Each structure stands twice: as C-alpha cells, then as structure tokens.
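A single chain, nothing else alongside it, follows as structure tokens in the form predicted on its own.
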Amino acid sequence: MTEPHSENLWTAYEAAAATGGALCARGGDAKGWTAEEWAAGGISIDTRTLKPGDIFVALRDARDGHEFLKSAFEAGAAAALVARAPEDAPEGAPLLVVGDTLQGLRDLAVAARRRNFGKRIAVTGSAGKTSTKEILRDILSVSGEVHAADKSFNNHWGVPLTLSRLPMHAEFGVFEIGMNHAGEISPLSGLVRPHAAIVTTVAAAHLEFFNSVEEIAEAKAEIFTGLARGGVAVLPIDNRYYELLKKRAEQAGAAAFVTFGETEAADYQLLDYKSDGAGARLKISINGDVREVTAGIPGRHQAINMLAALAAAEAVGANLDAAINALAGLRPAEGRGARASVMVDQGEATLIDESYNANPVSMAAAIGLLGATPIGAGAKRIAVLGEMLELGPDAPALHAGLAEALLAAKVDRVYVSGELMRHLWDKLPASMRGLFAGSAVGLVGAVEDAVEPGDVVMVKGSNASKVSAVARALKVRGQKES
C-alpha cells in the first residue's frame, strides 16, 4: 500500500487562488463535507504512481486525464484539477475546475515558485543533464532541504509539475530542463527562474530537428534567459560552443559566470582521474585551490559533471567543503550507470547498466567506462548497443563512428540491435562481432549465452531502441541463480 503523505502541500483555497479554478464537487456535499475542504500532500498526473492525499491533474496528452478520474479517487486522490466535470465523475468528490488543466499546473507552478525563498539551479545539456541534476540533489542536501524530480521530468509538463511540488519551506530545488525543437526551453527556464543555470555540454542530439550542432547550442542557450536577478551562467569552458554559450548568457543579463572542464582557465578546473572502476579518485582546481576528491561513481564524463554541480552549488550559496565531501557518497543511478553482478556458472560478470536514452556523446562516454572498468584474465569486455534516434540525415556516420571508441576502450564483443546500428556493425572487425539484430530483443538470448564469470557487460541505447530489455534478463537471472 502506498504511504500517504505526511504533510500539505496545498490547500483548497491556496490552489484556487493559484489557478483561478472553482472548487466544486458532482453532486455537492452529498457525503457530509463540502468541496472547500481538502488539503493536498502532492500533486500527481499519473494514477499508477498517485499517492493518497494527492492533487489528480487530468492532463490532455497521450491520452485524456479525464478518463481516469475514478481511478484517482480510489487510489486516494485529495482532489482532481479537470477542465470539466466528466458525468462518470465519482459522486461528493472534490474538484478545482479550470479552464486548461496544463496551464492550471503553470499556475501551480508559479505559486509554488512565488512562496518559496529557496535557491532554484536549472540544468540542460545535450548529455548529463539528469546525472547532474542527481549529483546536485546528493551535494546539496548537505546544506539543506532539497528538492528535485525523483525521474527525468524535463519537458512541457515535466518541469511545472516538479515546480509546483516544490515545499515552502525547501532551501534548494534543481530542474532539469530539456527539448527537442528550438523554443522549448525559454518558457521553462522562464517558469523556474533559476539562480544559477547549467549547460552541461552541446553535442549532436535531436538533429533530426536541428539543421547544425550550431543550432542547438542556441536553444541549450534559452535556458539563461529565465534567470533570476543577479544569476549564474554555469558554462562548459571545453566546449566549441563555449563563446556562444557566454555572449547569450550575457544579452540574458547573467550577473555572473562560472566555467567548468579540463582546461586551465576553468574555474573549476579536473586535473587528475583515476578509477578503479566502481568510484573514482579526481584532483580537481577551485579558482587555484587544489583538493583531493573521493568520488563514489566512475567516469571522467562524471567527473566533468561534478564540477559543474560544484560550481552551481557554491553560486547558491551551498557549503562548499560539505559538497566536496558528499561527493563520496554518490551512487549511479538505474539505467544511468548502475552496477550488479550476474550469476553465471558458478561465477559473477558485472552489469553496467546505461541503458537509459544515449546519444553521441553519452555512448562514447559510456564505453569509456566500459574500457576503463578492470577485467580479470581471460575475462571479457562486452558492449550491448543499440539504436541513437532523432539524429537526422548524419545518423549512418554518427553510428559508424561509435567504432573508434570501441576499439580505444579494448572491446571484445559488440552486440547490436536495429538498422542504424548495422553502420557500426560493417565497421567492426570480425573478431569484436558478437551478434546484429533487428531489435533487443533478438539480442536477450546470445548476451546471456556469450556472459561468462569475470566479464563486464555494459548496454546502451536510446530509450525507444528497448535495450534495456537486455539488461533487465541479465539482472533477472542474476536474481534467479544468486
């Protein structure tokens, strides 16, 4: 049974007065309460995940939320914001009707933002935008109550709905703000008015919607025009990009800069890495003061974003030394890095699960970890890929290319799914083939036939590829036979 919520979050009148909505309720007071007098611990569009005691938004999008009001009522919902009353709307139950639900969650949104007098941190990038946000949630609880989306609620919906869950009394929520077409990202960045804005990095992502790489770095760029007075522009210094970065940045009126990477004039500058596979060890520069840095997840693209995080932190006045510190307790989290052991004849191979969504860049990045993971003798490293979508007429190339990072990183076997994979697959040599297929799926069977004791596996795809099929069977018979 899910565990209601233990505190409010909004009231009845609180949230009428956000959205303009009338509270009503089919058949009036009919059970012995008026429709005035709920109280909300949350606020859910899901009825799968809704919590007793949250606020049901019947969001119009893949389908209408309308349609599952019973469902949210039996799940325990306080009340539901609906754009109208639908005539199968559970008797005596509460509802704030508004004219568009989406815009009623804005609204929410807003207010939620207006009574807080926390810091705001928003984050995009064309990769490591969610493992910033995690890293960012972990160093900054340190220094006090933080507040972030337990998933990658990065879009149109994403970001209000994880804005207007935001507690008064938070001293710090992190927003991970994506897109898919240019104009997405100011009317986000504008709802959140961040203090300090990050740019992870601008890479080849969704160019199948952009004309040039050039070009997403402009809509990356719209996320500092929502910044709040005297905000940060947290900036990649390693970026080709980087000048663009700062000059919009600028016509945005940041108050500040901070820059980040492996080049001497960042102010938080990585200058050593070393992995031993399950964490890392960083040497890193702080506007000339260098620290030792224990750091409980692998990856020099990790590391990159640790910075990032540092800096973001600092600027919202978060306890430095006590983000440094927190570092250490980090943990990669599921289809992001994830490590498991897999039982197999009478031995353990290790998973490494980065199977949530890939592009270019975060595929290279992830078979660096691979490479940089320690086998045993006799023991293999084996790359599970499949598909990067919405990369437009470069996507042949940009497959094929992954080639050169498999064979740097001492790959053994490559196993490929969908078509636009089998352009990296003609470029491998014969003896890192493992297996090409249609979908993952086809690829479940050899995976788990060709993992032996000591071997690393690590999978990675973009979402819509379904590879994480195949780390989901490894990680069940590893369940099965431990």
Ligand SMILES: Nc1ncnc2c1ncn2[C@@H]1O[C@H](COP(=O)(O)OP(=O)(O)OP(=O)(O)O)[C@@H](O)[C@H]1O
Second form
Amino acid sequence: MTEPHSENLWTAYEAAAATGGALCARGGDAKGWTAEEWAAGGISIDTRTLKPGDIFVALRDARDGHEFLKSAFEAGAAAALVARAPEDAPEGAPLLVVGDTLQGLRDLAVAARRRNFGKRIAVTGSAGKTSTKEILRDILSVSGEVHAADKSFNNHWGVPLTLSRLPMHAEFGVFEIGMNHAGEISPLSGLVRPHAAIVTTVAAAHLEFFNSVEEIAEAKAEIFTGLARGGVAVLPIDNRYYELLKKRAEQAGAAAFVTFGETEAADYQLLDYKSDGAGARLKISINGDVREVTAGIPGRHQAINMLAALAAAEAVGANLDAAINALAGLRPAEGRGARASVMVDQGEATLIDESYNANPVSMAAAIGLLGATPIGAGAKRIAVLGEMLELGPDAPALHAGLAEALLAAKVDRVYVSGELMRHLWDKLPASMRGLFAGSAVGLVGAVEDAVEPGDVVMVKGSNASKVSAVARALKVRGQKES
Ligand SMILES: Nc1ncnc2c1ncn2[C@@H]1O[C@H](COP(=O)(O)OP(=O)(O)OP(=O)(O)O)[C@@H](O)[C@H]1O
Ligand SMILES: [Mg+2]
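Take the protein just shown as the form predicted on its own and give its structure as the form predicted in complex with this ligand.
Once more the chain from above appears, this time first in line as the rest of the complex follows.
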C-alpha cells in the first residue's frame, strides 16, 4: 500500500483554473465527495501506481484511461481529469472535465511551472539522460529541494506529468527529454522552459526514424528552442556535432554557452580518469581551476556526465563546491551499472548489471568498464550481451563492431542472444565464444554454469532483449546462498 501525500499540490479550483475545465461530480455530490472542495497531493496516469489523494488523469494511450476510473477511485483518487464521464465511474466521483486530457495535463504542467520560482534544467542526448538527471538530483540536493522524476519519463506524457508534479517550493526541477522523431523535443522543452539545457551526446541511437546522425543532432538541438530568457546551453565540445548544436543554441537565443569534455578548450574539462571499476578518481578543470575529485560511480562516460551536470548546476546558481563534494556519494541505479556479489562454489563473483538498456555507445562504454574491473587470479571477465534494438539498417555492422571493444577489454568469454548478435558471434575468436542463444533466457543456465569465484560478469542489452533475466537469475542465486 502506498503512503498518502502529506502536502497538497492542487486544489479543485486551482486545477480548474489551470485547465479551463468544468468541476462536477458524476450524478451529483455523494458519499462525502463534493465536486468543488477536493485537494490533491499528486498526479497519476496509472491506477497501478496511483497514490491515495492523487488526481487521476485519464489519458488515451495504448488504452483509454477512462476505462480505469472505477479502479482509480477504489485506489483513493481525489478526483479525475477526464474528457467524458463514463457510466462506470462511481456515483458522486469528483471530475474535472476538459476537451482533451493530455492537453489538460500540459495545462497543469504550465501552471505548476508558473507558480514555482525555482530553476529548471532540461537534459537530452542519445545516451546519459537519466544518468545525468540522477547526478543532478544528488548534486543539487545539497543546495536545495530538487524535483525530478523517479523514472525516465521523457516523452509526450512523461515530461508534462513530471512538470505537473513540481512542488510549489522546490528550488530545482530536473527534466529528461527524449524523442523518437524530429519535432518531438521542441514542444516539450517549451513546456519546461529550462534555465539550463544540456545535450549529453549525439550518437547513433534510435536511428530507425532518421536518415543520418546529423538529423539526430538537429532533433536534439530542439531543446534550446525552449530556453527561458537568459538561459544557458550546456554543450558536449568533443562531439562531432558540437558546432551544429552551438549554432542552433545561438539561433534559439541562448544567453550563454558552457562546454564540457576532454579537450583543453572545454570549460568543464576531464583531465584524468582512474577507476578500479567500482568508483573513480577524477582530475577536472573548471574554467582553469584544477580539482581532484572522488566519484561514487565509475565510467569515463559517467565522469563526462558529471561535468555536464556540474556545468548546469553552476549555471542555475547551485553551490559548486558542495556539488563537487556530492559526487562521492553517487551510486549507480538498478540496471545501470549497479554491482552485486554472486555466491558461487564457496566463493564470490561480481555482477555488473547494465541490463536496463543499450546502444552502440553505451555498450562500448560498459565493455570498457568490464575491462577496467579487476578480477581474481585465474578468474574470467564474462560479457552477457542481448541485442541492441532500434538501430535501423546498420544494425548488423554495429553488432559485429563490438568484437573490437571486447578484445580490447580482454574479455574472456562472451554469451550472446538474438539474431542480430549472430553478427558479433561470427566475428569472435573461438576461444571467446561462450554460447549463442535465440533468446536471453536460453543463456541463463550456461552463464550460471560458467561463473566461478573471482569472475566478473557484465550483463547488457536493450530493454526488450530481456537480457535482464540473466542478471536476475544471478542475483537470486547470490541471495539464496549468501
Ligand atoms: N555520456 C554517455 N555516453 C555514452 N554512454 C553513456 C553516457 N551516459 C550513460 N551512458 C550509458 O548509456 C546507457 C543508458 O544510460 P541512461 O539511462 O542514462 O541513458 P538515457 O539517455 O536516459 O536512455 P533512454 O533513452 O533509454 O532513456 C547506460 O548503459 C549508461 O552506462
Ligand atoms: Mg532515460
């Protein structure tokens, strides 16, 4: 059972004023409910995660949310934002009726933004959006209350939902903005009106709906169109499309530019990176001021994300020294590099769970991390890889291309699943081949058999490859025997 909210986010009148909707109760006031006197502590679009006291927003997506009004009120909804009053809504249930519920949600989001006097940061990019958002959450929270979504929530409903939940007194809001098509980021950035906008990187991810990586860069650059007056563009200086991004930011009226990366010209520069695989020691230079920093999460790409986050944090007035110190407290999230011990034959192996998602850039980064992680004497580095999806016609070559990174990282044994991974399998020397299986579940037994004390196992693939099943199986085994 979820805890009810302790504070009110929306009263009936505020929500009605924001959306221009009509307050009513189905069949008239009843059961202690009144059409106009409710207050809601939160907003939900899913009855499975709805908290008592939420406004339930009946969106039409894969299914029509209006079908779930009954369960929303059973779960304790304070009111529902609807486009019609369905017959099975409970008698007396308080409704806020609008023409279109997604527009209603956007209207709530805009009103939430207008009444909040904090600073907002928007993050987009081909990889690292959620990572950077989580880094920002941690490094900003030492300066003030931070609002950010718990999940990726970066699309046409995720962004307005997150913004509509912005507490009035939050000092910072962090918003992840994603896209599958050109033209999707502009309106979302226009909702958020960020004071700082970050493009983490531009790479061949989600290529399916694009003809080139340059088109992707153009789509990411849309984030600058929503910048608030005086807003700052935070740019990846080492990226091939840096000049393009900068030009678009200029055209969009960015008031200032800050760069991050590894080249000397970067305002926030990574000078040196050392890692034992668990955390990292960084040497960074901020506008020429050199600092030694401890980071709680490993990965050169994560260090770069941290620089982007520091740049944005400073741009919105957070305390830079406190933000830098907070980097030591970072911890990887579930499925994004979180480590676990796996008990095997009286010994311990290490699982690196990267199974949340994958594209060629993040795959190469994770393989590099596996290579940097120390192993026991005579032990093995094992990679368990599911397919990278949504890559378009280059997919076979991008899968085959992973062989190089695996060799460079001195990976001993490779287990792969899915037809696209056959292109990698064919490239691997026989000594590295663990098993090829049609689907990820087919790998579980073989991986479990192969893992020995001192080994390090890294599991990664696109979410839909279901390679997380292998990570889960190893974790369950760790718990059973420990
Ligand atoms: N700057 C980066 N460059 C390359 N890879 C990265 C970078 N940051 C994170 N990654 C890797 O990319 C993967 C996805 O990270 P993350 O979830 O932060 O990205 P995202 O952009 O939010 O993805 P999604 O589009 O799925 O929401 C992880 O495996 C992570 O290790
Ligand atoms: Mg994400």
